[in-house]
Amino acid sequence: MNRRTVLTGVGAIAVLGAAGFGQRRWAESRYADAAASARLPMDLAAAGPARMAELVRMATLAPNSHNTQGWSFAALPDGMRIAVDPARRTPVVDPDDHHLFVSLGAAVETLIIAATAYGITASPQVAADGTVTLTYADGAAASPLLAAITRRQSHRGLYDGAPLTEADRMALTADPGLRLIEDAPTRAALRDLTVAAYGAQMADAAYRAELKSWLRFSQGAALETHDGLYSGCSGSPALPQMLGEGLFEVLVTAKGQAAALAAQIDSAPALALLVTDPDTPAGRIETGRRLARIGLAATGQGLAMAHVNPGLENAAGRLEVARLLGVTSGRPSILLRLGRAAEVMPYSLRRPPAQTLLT
């Protein structure tokens, strides 16, 4: 889904682009208050309109491709639509969609999740085309998962390599969805796969101007959207926008940008799939709900997550990964990497509600 590690390279040289400091530290201070305010406590007083922007703003947190925010909600009298939003597309990499719906999905079960805090059961029902409406209920008692909505985040940095705890793997592996890797051969085999196909990638000019689009190299770059791929989330300094578009052409090449996924690969004690059965809509928003759960349970254990699909987003890739991993049925979908993060990193911002939330 995500592709920050591509941003380590061009924040190697910010210091060529920096701005005055007083100027990066105004700019710092407002990317940090807005990244704090989507991640706020839920407010347990709200009603009417006030709760169903409270349950959009918390699931908009969940994990999404490219960090494009590929949805839409509606606001029902007994609930909430929520539908892909098709102009947030990534075509070149995406081009069945099958990550946008995945997304949708990841955002679904957040809320549903988030619902809960209201006593609210969240019940949910797919139309062949992939919206979802949600009708609601009295009743829920709180989820245990509740509590990591606001903290969870996809890591880009390096991981610790400490390997996972026996707690750790039953949190994980409560959802039955889950396959974790952690034997050292097939972790190896699906490094190198999954770096070749990324440096495959990052060779066609078609897929690095879709990710060029969605980086973004400031603070201020990034306040404008509230969405993409901000560099200082890979751990790199922040540059002008238009300096770091320039140099991601010059200095961000396939062999540089395959090796450090490969590190970030190493550097993580376990590997994790899903699979999506069957591929259809349907079945690739159920793939999202999982993965809304498993990242909130690895939250939960003090893990790191993040997603490490290049070598799914191809047919032959995925052929692989199914052969390695003695998949029979269904579609090898999100390839993680888990285990604890060696930095603290910055939040990625999220849209406010008023952008998401028709009423």
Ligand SMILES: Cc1cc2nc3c(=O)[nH]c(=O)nc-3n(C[C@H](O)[C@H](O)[C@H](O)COP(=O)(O)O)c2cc1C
The other form holds:
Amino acid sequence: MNRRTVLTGVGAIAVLGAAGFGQRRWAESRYADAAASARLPMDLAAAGPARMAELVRMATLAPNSHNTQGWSFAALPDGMRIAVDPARRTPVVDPDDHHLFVSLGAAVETLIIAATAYGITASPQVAADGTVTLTYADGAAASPLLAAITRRQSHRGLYDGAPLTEADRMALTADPGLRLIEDAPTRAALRDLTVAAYGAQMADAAYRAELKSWLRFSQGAALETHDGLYSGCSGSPALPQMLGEGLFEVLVTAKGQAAALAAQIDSAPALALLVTDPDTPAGRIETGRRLARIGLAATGQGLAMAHVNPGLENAAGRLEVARLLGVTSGRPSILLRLGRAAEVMPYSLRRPPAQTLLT
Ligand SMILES: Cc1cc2nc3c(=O)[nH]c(=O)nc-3n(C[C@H](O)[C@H](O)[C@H](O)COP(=O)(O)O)c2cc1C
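The form predicted together with the ligand is what I want next, because the block you gave corresponds to the form predicted alone; please supply it.
And the full complex, kicking off with our chain again.
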């Protein structure tokens, strides 16, 4: 190989490297734009169908299991109908659709709060199958939770461990259904139970396959569907999708994941439990509504929040949590960790309203 071919080779590598870097930066900025445009401030001048679309855009910013966005919206003359989208079920982790209906409830409540920006009171009626009809009436005061809708996110990083303040406790327990757990022994017991359940899930081929189908390892893959769990939102580096899927099989072990989850739970000064009672579609939707309010209240307080639900995703775990916390009625439904986090995490994506708003 002469000097000229070496230089040509080095030049080619430099060009390819720069192209790869450029492509990565381009994907990063397209991802950031998409996340930001889903969270633009509400257009308060919007009317008619544009207003409906704004309300759907806000509603879909709600927390939802695996970010499957398993909902659909239909505009009514003076309201909105919201139903689950069965095509977006996750039958392995959520065989009885509990999470699906909780997610729907979170979207319903977020829409109700968003509607107050237009002075609208949206009153929900839940059918036996869990379809929700919202009826609009004029005359609502803007909700104090409104401003947090576009800022709330699930923060899966480490928290700083500092105890909640009295103001945090008051804001969170404004919802009487929330059980705050701050004492160390109970948090440790819940951690052990959660970590064991997560280890078992990650050792289960069906669970892994379902999870993998919702993992988006690169910004590009996330942008193709605008749903699912983008690895950056869990603090992991972006990778080409196929490489990520391959490494997931080899490097993402039950043991490693369980240890990471234990550290995350230990970094949080508080856990919080929501109980669904009765455990019906309507009861689950009610839980989702409370979950949405709590997420927004936490965001308003500058608190980070993430779900740590694996222990509640099997019947034995739910029984154990009920025993530990003295829950005598209903289903232990949602377990959260709360605290303050310095790390800035990317926001997750949402499908645009045109994809979920049926006309
Ligand atoms: C019912 C339900 C269960 C969830 N379970 C988990 C969980 O166990 N672990 C987790 O990291 N996130 C969990 N999440 C959070 C979602 O993954 C998250 O809301 C979704 O990816 C959208 O991201 P965002 O909350 O940042 O908008 C859950 C959310 C809901 C509504």
